[in-house]
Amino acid sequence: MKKLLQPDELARDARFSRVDMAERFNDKRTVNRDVDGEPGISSRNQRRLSPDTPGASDAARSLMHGIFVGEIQALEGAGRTCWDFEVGAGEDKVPFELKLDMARQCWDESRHCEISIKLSEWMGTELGEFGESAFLFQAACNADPVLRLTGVNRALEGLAIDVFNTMREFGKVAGDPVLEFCEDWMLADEVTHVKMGSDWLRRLTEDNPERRERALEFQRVVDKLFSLGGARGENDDSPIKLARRFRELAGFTNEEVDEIAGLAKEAAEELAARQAS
């Protein structure tokens, strides 16, 4: 089997349509909406998803579909980490215990795929109704296992914590106990996945501070990119709110969460400056 598979080599059936990230988040049905109901990925007037949000049903279904394809790619990414790296010492090798953690994550992600399919059906969505971008798997293609762990398990699985918490609260407000329960269940797993990334980052770079800083810088790049122009933040009306408490349980320090919030603010300011020009 080939090692270090590239994103364009992922196998998909005819139901799936591959799009780039900009296309995916500019879909008028996404959660990133302006206060007037227009797409909000390029707007400073975004607000949090609630039952009275214009197009709330489509936005929730879009986000659920995004979660589903993210779970597929998380499964693929963890599986590739098990296969791509040999056991041993060195920057291109990993401890056997790390492979066991990634195998455990594969089991979790496969269960998440099943849950997400059933939730999509529950919410009236067909698989492939929305496009799929490969941004999560792209982070899982890094040739350095430590950078892969920070890009996927700390940055993107950290984003999953924020998204699942947002959807859980939406289910509660919308009076949908099925959505609320399922998102709460998956959220617990995501905390574990991020904690594994945090623990392995520290263990694998304990005697190599330069490698740790390279990995953390890669995480900052991914976190800033997926702040989605300020859509993620700590304000109560942020479309995706940083789940500070759950991130702390997953091994983030207060300073690290503050940094992510700062990156989101920077992304929003840069977007505003581009719009103004």
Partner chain sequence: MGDPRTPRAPFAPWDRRELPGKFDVEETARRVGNYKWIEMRLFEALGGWVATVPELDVKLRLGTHCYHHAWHAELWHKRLPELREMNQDRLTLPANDAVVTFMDAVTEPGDLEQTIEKLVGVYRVLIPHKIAAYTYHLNNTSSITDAPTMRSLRFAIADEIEDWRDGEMLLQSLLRDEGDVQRAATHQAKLETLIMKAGGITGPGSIGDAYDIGEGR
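Rigid core here is just the name for the largest C-alpha set that superposes within 1.5 Å across the two forms. Model, not experiment: these values are computed from the prediction. Residue numbers count along the first chain shown, from 1. First, how it differs from the form predicted together with its partner chain.
With the core held fixed, the Cα of residue 269 is displaced between the two forms by 2 Å or more.
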Second form
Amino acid sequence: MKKLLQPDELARDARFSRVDMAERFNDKRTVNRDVDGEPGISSRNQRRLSPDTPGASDAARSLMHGIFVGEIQALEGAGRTCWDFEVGAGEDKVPFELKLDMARQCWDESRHCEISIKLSEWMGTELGEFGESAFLFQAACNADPVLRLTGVNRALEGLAIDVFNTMREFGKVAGDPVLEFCEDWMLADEVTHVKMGSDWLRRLTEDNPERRERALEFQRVVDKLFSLGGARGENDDSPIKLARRFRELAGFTNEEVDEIAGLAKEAAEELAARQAS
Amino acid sequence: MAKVTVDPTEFHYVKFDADTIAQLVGEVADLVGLPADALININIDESTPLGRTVLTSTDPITLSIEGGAFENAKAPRELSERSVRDVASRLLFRVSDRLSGRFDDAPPEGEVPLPHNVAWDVHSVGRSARAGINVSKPRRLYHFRNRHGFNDVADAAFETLWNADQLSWAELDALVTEVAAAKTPA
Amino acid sequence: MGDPRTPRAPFAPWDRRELPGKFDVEETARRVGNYKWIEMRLFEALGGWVATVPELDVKLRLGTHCYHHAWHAELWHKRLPELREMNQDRLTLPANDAVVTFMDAVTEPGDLEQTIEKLVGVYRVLIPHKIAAYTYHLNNTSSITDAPTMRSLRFAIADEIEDWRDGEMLLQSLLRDEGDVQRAATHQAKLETLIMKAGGITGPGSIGDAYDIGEGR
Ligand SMILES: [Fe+2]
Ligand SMILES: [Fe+2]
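Form predicted together with its partner chain structure, per the form predicted alone context:
Below, the chain from earlier opens the complete complex, with every other chain and molecule after it.
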């Protein structure tokens, strides 16, 4: 079996269809934030999820499907980290215990997929109903294990914390006992995964500030991409709200969360500029 | 078959085809049972990926559609024939209800309260399913529960709405009132 | 297959409960090091395969089983220093070169059309051999001096049997015509030959010697 798989090589059954990121970026259609409309099928709703808006349930279904395929990619990313790197001391190698953490994460993400599948059924969503973008897995393609772990476990898994917290709140407000239950459990695991990323980043770059800076820079790039054109933010009406408290539990400092909030702002401005041009 | 016009006739933001949409809506109008000489206008705002759909008028029948409502969720900017049938049948059953006299007491479109809108849609989509249109009952149920509560009373009302062939506004209003009473405050 | 009339021991080598303590500390550590090496190769491959398998149920089972074997590797890793090997890496080894050849062949299939080969390698060849070697070890070691190893072996065997059943059932459900059955059988025969040449996952004597009839029996 080869090492270092690319996003377009991820194996899926015929129900799933891959959406090209370039296609999404080239989409010139704009979203009017002030309209209380149904979210449309493209999952780009720009308002906070609330059962009081007409399209909330379809927006939740679309977001939940995005989470589901994200869980598959997180599983695949953790699995590939088990396979791609040998145990050892060099920069292209990893400690034995790091691999054990990744294997544990495989199990967790498998359960998250199972939860997501049951939840999809509960929400009336067919598997593969929405297109899948492989942009999350992109973070898992880095050949430097520290950069990969920082991209996956701090950026991707950090996004998962924000999304799960948002969905848990939505479930609570809507009175949906199943949604709230599922998000609560997944959120607990994701905090663990982000903490793994924070801990390994610290341990593996203890004597190598230059490598640590490279990893943090990679995280900034990934975090900006994961700001989803500003859909993630700190405002009360942000569709995905930065979950400060859970991020702190997972080893983020206050300044680090501030920085992500700043990146989200930049991403929103860049999207607006692209759509205006 | 009803005469359907689609505006615009050519699309730039999305890869829709006006003739295909007109053909599909015409077929759906027949399934819904609208008169063969009915005139139906479809106005599409292709510049937004959102999916709001509005019955703007029953005379002439006019549907205002945001492009996202007809979009293929698996392939951005592509037309989904299933979505066109789904949306058109839901709105055209409402047209047929409004023309029947049974919904004369209903507020005008735009003023129908959200809980009633959601309930009315269930009534329409249930009939779409029986007319042979490929709609998703679980999706509607989830939508209904989000609005009306995750409880047995709401689920029973959903089944009534879904299975009924000819409700009146008064009957629909009574069901909405019943589920509202059962819903625990959020 | 040899002559079926060749005499065999009336008590099989793995049924020796009344004579415990077949392994000294050094041999136990050697075996435990082999176990850790095998468990690592296995969990790494299962993790790697997850992304290459299109069947959703198989993907999720592999992700789950990946952790089981990582945990076994951790148990063996922690046992080694208790067996006087403070540098675990020194004993985290394959039993012989033929075991490496075998594991390379097990983990070789990488294409998305090769789910059958992937599952055959793990669930019809490797895991049955692990269950065999672990069982042999469990039934032959001293239940007094080596109780910690036995405890880990029992946990591992319980997982292996559960996982074997999972994998075998997935495999049965994937074999849908004669061609599939043939593919599975051919691959199994190839791998079985390799592990036979290796003598099992800890080399010759992995499950004792069933033809050792001893003296005067
Ligand atoms: Fe997850
Ligand atoms: Fe995770």
